[in-house]
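The chain below stands alone, shown as structure tokens; this is the form predicted on its own.
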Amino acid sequence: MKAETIVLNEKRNVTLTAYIQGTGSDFHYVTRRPAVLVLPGGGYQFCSEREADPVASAYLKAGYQTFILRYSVRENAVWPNPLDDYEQAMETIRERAGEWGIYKNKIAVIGFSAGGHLAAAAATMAKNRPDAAILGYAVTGMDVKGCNPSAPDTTGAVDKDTCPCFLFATRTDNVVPIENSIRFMSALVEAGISFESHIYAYGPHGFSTCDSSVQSIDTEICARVPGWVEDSIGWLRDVLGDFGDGCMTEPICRAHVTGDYDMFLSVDATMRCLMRHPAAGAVIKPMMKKLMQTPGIPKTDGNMEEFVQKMRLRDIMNYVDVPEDEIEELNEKLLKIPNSGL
């Protein structure tokens, strides 16, 4: 493994530390690797070492090229300096992807507390967005004003281009209220973004990887909290793919939970999305008639209930036992219709 520290901004003491593992040779089945960019917490006053190398080590062990960004803090943390630091770091990683053996489109960001705010900002408002984001007890809402008055609320910036997210925190966090995670998840739901969350019953703020090297064994914390590390690695395999024979496997988990944001329509789009397209309406009209006559499909005055409109057409057809060949025949027709609602 090679280690390299790059000075991104000497005046603000911003650095990017790279930990690069080998590819090829003994790793003959690994030609490139996904990557993780670590953003430590510290209330925008410092970058916590407890949330730097100990975290990087976990993802290195899982096979990821790993980076640590020590971004602008204290008087230098005036927004958008920290986000600019992230942009520069991500540009550097992607520009040197060939040299470092990295998939340009498989780079995740992980942030803790204030670093979680920066990770959320990267996921929602950066020009160089990550491909996945892991947010650890992150301050994502207006509470960030308590440590950095110039920093923005990231929850309101969640949009259809936000990457899949993994969130973890404890219900009893006494520094960052749990509402930060809950509201951010609600925003992800509204935008149709895939996510996974773990809100543990109890534990303090700032537990990092939660092993005895970074967290006192006397700390009152839920015994399941350390599981976030392996869970997040498993989730990354779901959304970025896993190591295969010379390439990464296809992701299992889509970036969006429905087809509403795909370039073309399909049976994986919701009824609401399909009903906005006249061309789709003509295609699905026979199926709609059948569905409206089917017992068990909630209707009011001949119209589908609101929650049914939020369902994918595929799920509704499966519910009423439409044969698979009919589903695929309809899907082929819909795939010829551009999604003009994007």
The other form holds:
Protein chains: 4
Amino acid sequence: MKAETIVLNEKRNVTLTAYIQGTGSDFHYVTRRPAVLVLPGGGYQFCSEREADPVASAYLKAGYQTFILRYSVRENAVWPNPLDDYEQAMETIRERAGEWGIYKNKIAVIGFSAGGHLAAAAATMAKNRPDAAILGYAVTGMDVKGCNPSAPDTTGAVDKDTCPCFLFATRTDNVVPIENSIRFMSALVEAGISFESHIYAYGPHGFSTCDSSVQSIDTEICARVPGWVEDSIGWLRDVLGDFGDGCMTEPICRAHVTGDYDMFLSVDATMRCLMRHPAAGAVIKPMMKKLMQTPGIPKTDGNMEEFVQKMRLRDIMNYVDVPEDEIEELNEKLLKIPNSGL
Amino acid sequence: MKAETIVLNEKRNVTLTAYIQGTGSDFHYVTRRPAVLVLPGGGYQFCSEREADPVASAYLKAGYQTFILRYSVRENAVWPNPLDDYEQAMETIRERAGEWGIYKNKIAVIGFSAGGHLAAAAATMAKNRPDAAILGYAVTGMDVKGCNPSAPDTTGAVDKDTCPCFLFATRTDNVVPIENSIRFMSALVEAGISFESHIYAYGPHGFSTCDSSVQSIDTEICARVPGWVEDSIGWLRDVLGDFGDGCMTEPICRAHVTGDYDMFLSVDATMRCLMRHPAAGAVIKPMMKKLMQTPGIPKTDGNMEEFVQKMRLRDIMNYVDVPEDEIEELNEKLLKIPNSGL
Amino acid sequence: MKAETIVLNEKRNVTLTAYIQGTGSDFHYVTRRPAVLVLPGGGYQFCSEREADPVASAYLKAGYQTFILRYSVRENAVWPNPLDDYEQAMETIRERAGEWGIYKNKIAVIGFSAGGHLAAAAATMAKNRPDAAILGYAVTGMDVKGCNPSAPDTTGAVDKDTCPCFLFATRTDNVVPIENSIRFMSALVEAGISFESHIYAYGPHGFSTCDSSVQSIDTEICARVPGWVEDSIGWLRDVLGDFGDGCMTEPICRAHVTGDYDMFLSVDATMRCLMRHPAAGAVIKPMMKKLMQTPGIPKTDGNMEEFVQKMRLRDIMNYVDVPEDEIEELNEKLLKIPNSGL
Amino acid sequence: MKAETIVLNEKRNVTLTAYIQGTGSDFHYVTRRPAVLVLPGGGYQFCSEREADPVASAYLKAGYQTFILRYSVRENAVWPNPLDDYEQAMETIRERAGEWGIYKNKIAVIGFSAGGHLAAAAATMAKNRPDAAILGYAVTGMDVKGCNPSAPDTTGAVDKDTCPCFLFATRTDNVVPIENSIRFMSALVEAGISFESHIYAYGPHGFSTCDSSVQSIDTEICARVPGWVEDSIGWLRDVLGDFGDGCMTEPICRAHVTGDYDMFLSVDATMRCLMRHPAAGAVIKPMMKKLMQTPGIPKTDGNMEEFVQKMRLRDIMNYVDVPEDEIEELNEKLLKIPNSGL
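Coords for the form predicted in complex with a further copy of the same chain, given the form predicted on its own:
Next comes the full complex, this chain leading.
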């Protein structure tokens, strides 16, 4: 593989290191590769080497082109410098995607601690959004002020265009409180974004891959922690697709968990979304009447309404055993109604 | 192993099935065993066999005595009947602990879906609390009203006596919204309780162990899901201890993540807890002054104060490289001050 | 699940314990289950409980009906008593297969140490052969005389009807020399039988599942050892099939690695097998001529001939890029020639 | 990490590529690193890229410095050219060990297919032996003549100085018959060398790491195969030691499974070794008499003698419950007798 380091900003000492593997030839069915951009942590004071090469190696092995961004730190970390560095890195990768054998729309970002803050910012507020984000014991909320007073909260910035996220951390993180991960998950739920998360019972902050060469074997950290690496690779496969014959396979896991953000309505939209469309109301009314008479669907009280509103119409109908062809018939009708809620 | 089914309540058709393995003899260093009580799901309408024996087998293999409680369902599920069934089961197990070769203080509960609601109720509001709780795609909040209108919210009931919890679910759960797991975690954080959680990117509700004999191999569910079983066994080892020579080893993972609930103060208590004690204030004042002058500890603004208040004194001191012996000296002094906040 | 112990031979104290899980109902697509018969070790002097229930539990969890045979030991172990016990157990299981919800032709046997000897005997010399055999640090050769002078070598008994085998052991086994496993593999190769094997670098004899409840956590044994359990379950799936909708799926892994034991010849037969049939010789002669002229196929000397003779015709043709349709055409012709070598 | 390619032999187009990670600084307790030298396969006709970078990445992630040797192929592969290339590579690595931050005596070699032949040659006949060897679906015997007529059998060359080996392959390998792995294991047993091996039930030749970027996801290959990578990393830790504080920890797994090759006799030597030393005979005679009278030690017949001769004296004594202090007393005496059998 080729290693290349590009100076993105000499004054701020920002560099992008690229590790590029071959395509074609012996890798005969691999015409391009997805990519991972690594954002090491270090409290916006430095970029830790422990969260650079060892992390890149894991995704290299899985077949990804990998990049390490050493972004602006210390006095240069004043916002939005680090985010600008990210934008520049992403633009560089997408511009040179042909030369480097990369799928432009299959570029994930992974960040740790403060680098996790930057990754969360990339996922929620960047112009050049990544296609997936892995957040390792990331600072996502106002706690970031502790190390970089000018850096923004990212949790409040989660929007419908936020990419699928994979979060991991330890419950007992003694530097970045676990609330950072939990609140970010809540925001992802609110926005209907797909995610996976693993919160391990105990272990210190900053364990990186938890290999014995980066985290001392004497550390009190639970044995399941190193599993996040393989889990994240499996998850990337789910959200970006796997290596197929000359192209990537279709992703199994959608970016949004419901159809609420699709161009047209469908039975995969939630009741809340459908109810906002009078045209949809007319279509589903007969079905809803039937549903409400079904035993097992609880009487309407405050809580239940909220509960039902969050369900996808498909799930409700499956729950009361509506035949598959009736579901499809209804779906056909809904697919003709533009989703005005976007 | 011996299988025995005990009728706990004939009228409500409540039974406790015990699977009891040998101790001593060929298992020469195993004098007693920890135990797991399984609470199958089924929307308080039935107790699913898919979440009974296959689950029990996993913990049997790991060396646990296992029990299955088939609790009150349908018209009998009116609260607090199911919780009463649990109390009766736990009392039975603890009463016969000698006969069955069980450590009385090492009994975990595992519940799925509605059974997860019951497990969460056991962990937060029972008289006979379990020593650890595993909550599988559990209903923990008001959503329970959907299947059992009389059943209570358990999230609001999390208290300082709640046992360590292990949660798992899928992000796309189409029956029990993932908010149930996330809000429960938030409550555990608020109460300082230890937990582990795994939220997998996608998969339907009710997958049990996700073995091919309980969940169809055609299911769209992510490949990492079956890992919760081994992960939960590793976690039980962390919070209850492992099989040692004639006794269990000391647990590695504490039930509370800080010293805030210990009988005496210590450097493991949070600043918030310590600040409430004037006697502690006097002890740590000189140290705090020093800390505040340390570069790297950010200037006090609103957010940082909150951040620092949640940190353990030990972590703050480690962060600014206070020598280990100074930390220990301070700890000695704090350990003489009773914790009045309990 | 139901536990039942059947006395097979009162005088010799032989029992068969059955653990039977439900079918149908909540397990709606499981109409029957495959089964595993456990043969604990103990040097034909006793049947170790450490290799009984913990092992059975692992396969119960995976969905198998499981059985434990406590066979004739000590003065009753004189051959063929233990093998007779096995035959009786297998006959009982197959007779009651309907009642117990078992697939008659999907019954595996697993044996440890001396129980591994009995399992190997079952696989190679029994009237009622198992459909798969798992041999744990098994005595397979003359070393068995050390604990049971009347018991036979099983390695020499491997024949074309021997079932697929899964072997595991540690290199440093201090009781049963590792040659037992290696020689048995060699015999399986000679007979063309499918197998999998895992020899771990170090660890003592008799570790069973290597769970902390059966093998002391202080044992010097390599961390990969407990993996044999899940690996063996994956392997059973490969050779017996997986749980499908109302039936088991087709096994992926054939019992014989070549077509040499099929009723008719094919391109999956080895050159050695094909050469024995003059009719086949005529069919493949033109192809062989072509092959021999292909660069890359080495000149015929003694060693190469042996090498080529063991190759399947299909592999030779693939190796020199014979088009798929020519291969199929040839196969059609071979499939008309009865395999006289059986 | 730095990537550097060194031309070892311009005429034969031999290169050594080095991937070098940092030491010290952020990796504060890592002063040096162990190393892995990768020998790709390709039938001595080419060096496959599929068995180069993806393999190197796996060991990079685990903390190893990694190297890829692209050795002499085609007309240049005439023996001993490839072995000479290896010697040159190893000498280069050991010479520059200081500069590259490498432990000179912790350098493993990994080879695939024909590269596995070269690795086996390195392990058994090189001047610069590696400290551990990983052999992937390796050609070890005369089958090598098929692709390189001048290359030697390595199985017959296994000697007491052969390093610990880790072998993996598939039973159904359609290019390199599985006998290659099995016979090599037998030779290692004969020489008392430590090894680990994993033979998977089915899969084609040449799967490399079996990641989806090197082996098509449509391949019929068993799901356990990719596990060899992590298993080999765990094994390297066992035989070379793990990352400790400023140095590697002591290896858990010895290179020889008995004391037969130590400078002095001990209770870890086999009976066969001890019996060759009259001085040892005198020391152990009283003990042996006692052993022979112990019930459970079988009467001496031909087979048993062979069996006992291969046992370590320590194991025999443990087997009949000789007290630990008597064992130690005997050991003290034996440790004074030089081992003349070396």
